[in-house]
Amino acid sequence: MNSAGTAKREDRRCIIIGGGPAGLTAALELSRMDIPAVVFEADAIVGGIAQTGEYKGYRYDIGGHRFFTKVDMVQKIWEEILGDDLVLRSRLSRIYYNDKFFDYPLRPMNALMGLGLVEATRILLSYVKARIFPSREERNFEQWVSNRFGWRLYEIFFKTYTEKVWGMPCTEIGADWAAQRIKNMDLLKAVKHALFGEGARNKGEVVTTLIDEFHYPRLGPGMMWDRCREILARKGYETIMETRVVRLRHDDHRILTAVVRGPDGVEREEAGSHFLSSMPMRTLLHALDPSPPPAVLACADKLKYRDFITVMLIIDDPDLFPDNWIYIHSPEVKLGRIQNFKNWSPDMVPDPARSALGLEYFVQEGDGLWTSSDADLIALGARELAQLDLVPREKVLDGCVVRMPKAYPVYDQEYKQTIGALRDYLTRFPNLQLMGRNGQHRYNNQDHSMVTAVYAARNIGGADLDVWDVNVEEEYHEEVRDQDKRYGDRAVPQPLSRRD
C-alpha cells in the first residue's frame, strides 16, 4: 500500500469501548474491511456478561448462555471461530418447588402429578373458578396470570420467581409484560406437547423454549471471546484490558478523543475518527466532555438496572442432577437459579469426581447481598442448597463469587421517552454509534448485540444501516419460528407505580 493509502487507512482509526460480544464483533467486522481499530476493556476478562470465569481450574458461566440463534450471520461467526469446540448439548431445565422437580416449560400433567392429588385438585378448582369468574381488571401481572391459570398455579409457578428476578411485587408489574412474556404458553399447547410428544418442531416451526439441544463452547462462552481476541491480535487489532474510557472529548459536533485510564491510574488520550460504544448509556452521557446540559444528564440518570451475583461452588459429588439449569421457585430461599456447569460441558470441571454449581442471586448494587463478603455469600449458598435438600453442606468444598453490575437494563414507563431524548441529543455526534445490551440499554440476547456491532462496523465502511432497528419488535419471542426473521426485544416488566 502506498503512503497515501496508508494515511487514508489510518485516518479511519476506530475506538471501540468494551470487549464484550458487541465490541469484539465490531472489531472483527472492521478487520475484514481493513479498517484499523483498538478495543478498550475495563475488566481483566473479555466477554462482558458472556465471559467465563475460572477458579482453581473450574470454569463458570455468568448466567448460562445457550448458543442458539435465528440469525445466520451470527451462527456463521460462532462456527467460524469455534469450529469443533462449538459442541452440541442436550437441554434439560426444570423448576424446583416444594422439594420436587417440574418440567420447564410447564406441562400440566407433570405439574399436577408432581404436586399430588390434593394440590392438583386445588389447582384445577382454582383454574375453573378463574375461567368462570375472571378478574374484570387486568392491570398487573398477578391479575393477568391468575385469569389464565388460576390463582394457585400462579402462586406456585409464577409469583415467587418473578419477584426474585425483578425485585418488585407482581401486583406492581404491568399486565402488558405478562402478555408479552407468557402469551404463547397456553394449556392446550402444553397438553398437546406432553401427550403427543411433538418436541420442538411442529410443521417446520421451532419453539425456542422447547428445543432439546443447543450449541455451547466446550470451555464456556468466554472461550468464544477469548479466541476472537486472539484472532484480532494476529491481525494487529489490539484489545487493551483493565483500561477504562473515562471521558470522551468533543467539539459539540464530533467526538475527538477518548481519555482512557489504565491499571496504573495514568490517563492518556486516544484519537479516533469513529467511536463505537458498548459502555452503559448512562455512563457514556456522563463521560462526555464538555458535559451535556443538566436536563440531558438528568434524563440519563433515569436509566436503571438490575444487578446479578453468581456464587460458584465446588461440590464433592460427580453427578448431582441432570439439569443444565434449575429455576428455584421455593419462596423460603433467596436463590433464584442454579447452573450445573458440568452438564453444560464436562470440560468446565477439571475433576470428574466433582461438580461445579453456579448459584444466581438477583440483586441491586449496594443492597445487603451485594455488599456481603464473599465468605458470607458462599456460606449462604451452601446453606440454601442444604435447605432445599439438593446438596448436603458437607459436600461443598470451596467457592468463589462474581458480582456483575448492570446485568439487566430495566424498562419503566418513561423508558421510551428517556431513550428517545438521549438518542436525539447524541445525533449531534455522527461519528459515535451505540451498540450492545448496555450500550443501547436494551434487554437483548448475545446474538442481537452482535448484529448491532456488525451494523455499526459496516456503517463505518460506508453502509447506511440503522443500528437501533435491530430490535424493533416489542414482543419477547418466547416462541420464535423459522419463518420469523425479525429481531425481538426481550421484554422486561414495567412497575405500575411508574406507569400511572
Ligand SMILES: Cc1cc2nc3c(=O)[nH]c(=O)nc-3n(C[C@H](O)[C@H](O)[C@H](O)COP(=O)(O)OP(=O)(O)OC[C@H]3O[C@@H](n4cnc5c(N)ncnc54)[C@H](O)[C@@H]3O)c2cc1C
Second form
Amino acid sequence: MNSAGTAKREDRRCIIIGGGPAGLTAALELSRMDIPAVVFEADAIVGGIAQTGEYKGYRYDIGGHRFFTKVDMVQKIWEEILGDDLVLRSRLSRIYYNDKFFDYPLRPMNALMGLGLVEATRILLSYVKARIFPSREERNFEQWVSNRFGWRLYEIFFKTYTEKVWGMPCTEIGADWAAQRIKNMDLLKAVKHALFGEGARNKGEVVTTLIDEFHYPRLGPGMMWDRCREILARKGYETIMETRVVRLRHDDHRILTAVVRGPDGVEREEAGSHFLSSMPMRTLLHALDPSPPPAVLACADKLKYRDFITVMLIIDDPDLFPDNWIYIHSPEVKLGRIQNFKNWSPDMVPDPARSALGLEYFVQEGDGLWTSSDADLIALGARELAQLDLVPREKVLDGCVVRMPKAYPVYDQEYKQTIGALRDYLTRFPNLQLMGRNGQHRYNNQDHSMVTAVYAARNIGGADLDVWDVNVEEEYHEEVRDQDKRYGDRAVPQPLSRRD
Ligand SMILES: Cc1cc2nc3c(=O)[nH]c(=O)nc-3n(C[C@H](O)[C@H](O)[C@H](O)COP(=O)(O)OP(=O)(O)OC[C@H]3O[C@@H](n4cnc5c(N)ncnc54)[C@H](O)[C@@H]3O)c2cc1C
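Shown: the form predicted alone; wanted: the form predicted in complex with this ligand:
Below, the chain from earlier opens the complete complex, with every other chain and molecule after it.
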C-alpha cells in the first residue's frame, strides 16, 4: 500500500480524510516536503477525538487529553506549534465512592481506612473467606479479583467501574485481563505493613502514579489542532470543514477521486494522486466504489466500537475538588468519570468564580443514553452530581452535550484476524494508506496517530515505511488503560463467550 509517487511534486495532489491529529499531522509533513494536499473534515471543528469544544466561553475535552509521548518527533511538533502555550500540569485523580475520595491506583490500606471500621471489617472477613473458600474456577474477571481481594472489595472498587466502561458484566470478562491489569496489590501485606509499622505506601509509586505531571495546551487539546490548521492554511494547505468523504472511486483498485458531501448536502468529486485515510476502517471499506466483495464487507462489519458521551456542566462554584478527574465507582449512578477542566488549565473556564465539569458516560451508539435528548442528559448529569453529594443541583447553571461515536475501537477475540484480512485486501490499492486510531483500528493515543501520519506522508515523498509497524512505547495512557504498559497487544477485556 505504500505509495511512493513517481510524479513530480507539483503534479501530486494528496487527499487527506479527517482533520484529527493524524490528518493534520500528515498535511503538516506533506507541507514540509512541498507536496500539495487538502484535508476533508466531516465535523465543524478540527482535532477529532482530541478536539476542544466550547460553550459560552467554557472549553471542554472529549475525555481529558494529556500530552505525553516518548517520541521526540511528536514532542517537537507539539512544542513548535504551541510554544509557551504548552503548559506543564500536575496530575491528581482519585476514586470517588460513598462520598469519599480514595487513591488511584487503589491502595488497600487507604481503602480500608477510608471506608470506616464496619466496612473495613466486612472487607477483611470477606477476604479471609475468599482465601479459605476460593472460587475453584478462575475463568472470569470476577472470580480472579474476588479470589484475591474478597468479594466486598471487588464489589466496591472493581465491579462497577469496569462494567460501566466496557458495558459487559465482569463475569463475561476473561480472568487474564484482570491478571494483566491488577498488579502489586496485596491486601494482607498492606494490613501487615500498617499494623507493624512499615509505611503502607511505596513513595516511589506515589510519585509516578499519583502526583504525575503532563503537558497540556493552555486552551485544551483543540488549541494544538486549531493552530496546526492555521499554519497549514498560511502555507496554502486547506482544511475543508463539514465535508465528509462518502465514497472513494477507483479503477481497478487505483483510487481516482473522493466523493465529498459538503454542509449543503451537495456531492462533488475531488481528484487526487494519493489518498490518506483516518476515517474508521469499517466505514472506509464500505466507501470503496466499486464495492469490495461481500466477504470483505462482512469482515469489515466485524470491527466494533464503544461510544462516548460528555455532558459539560457549568457550576456556580470556584473550587469543587483538586483532581483533574475522578472515577465514579458508585453503582447508583450511570456516570463513569468526571473531568474538572479548570484543574487541567484555569484558562478553560472564563469566569474564575465558576467551574466546568465533564461528566463521562460510556455508551453504545443508539442505546438509551445515546438517544436521550440533550436536555435530559443535562438533567441526568445534574441529578447524579447531587446524588453523589458532589454538587448541589441549584449550583448547576447550564450545560451542553457531545456524543462521540467510535471513541474506542474494540479489541475482541477476532479483531486481529479481521484487521489482517482487511489489510491483505487493501494492499491492492497502491495509492491508499490508512493511518490513525480508527483508521487502523488501534486503541492508541495522539502520538501514535501522529507517527503513522508522518510515515504515510513520507511514503508519498518517496520513503518506504510500514505504517502498520509503528510501535509507540507508552507509559501513559487514556484512563481506561492506565496500567497497561505495552502497545500492540494492549489489554482490553475480551468476552468469555467469544473466547470459549
Ligand atoms: C476518552 C478519551 C480520552 C483520551 N485521552 C487521551 C490522552 O490523554 N492523550 C492522548 O494523547 N490521547 C488520548 N486519547 C486518544 C486520542 O483522542 C486519539 O488517539 C486521537 O484523537 C486519534 O487521532 P486520529 O486523527 O487518528 O483520529 P480521530 O481523532 O478520530 O480523528 C479522525 C477525524 O476524521 C474525521 N472523519 C471521520 N470520517 C470522515 C469522513 N468520512 N470524511 C471526513 N472526515 C472524517 C472525524 O470527524 C475526525 O475529526 C483519548 C481518547 C478518548 C476516547
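For the two forms, the rigid core is made up of the largest set of C-alpha atoms that agree within 1.5 Å on superposition. As the structure is a computational prediction, the values presented were derived from the model and not from experiment. Residue numbers count along the first chain shown, from 1.
Relative to the superposed rigid core, does the CA atom of N140 travel 2 Å or more between the two forms? Shift of 2 Å or more: yes.
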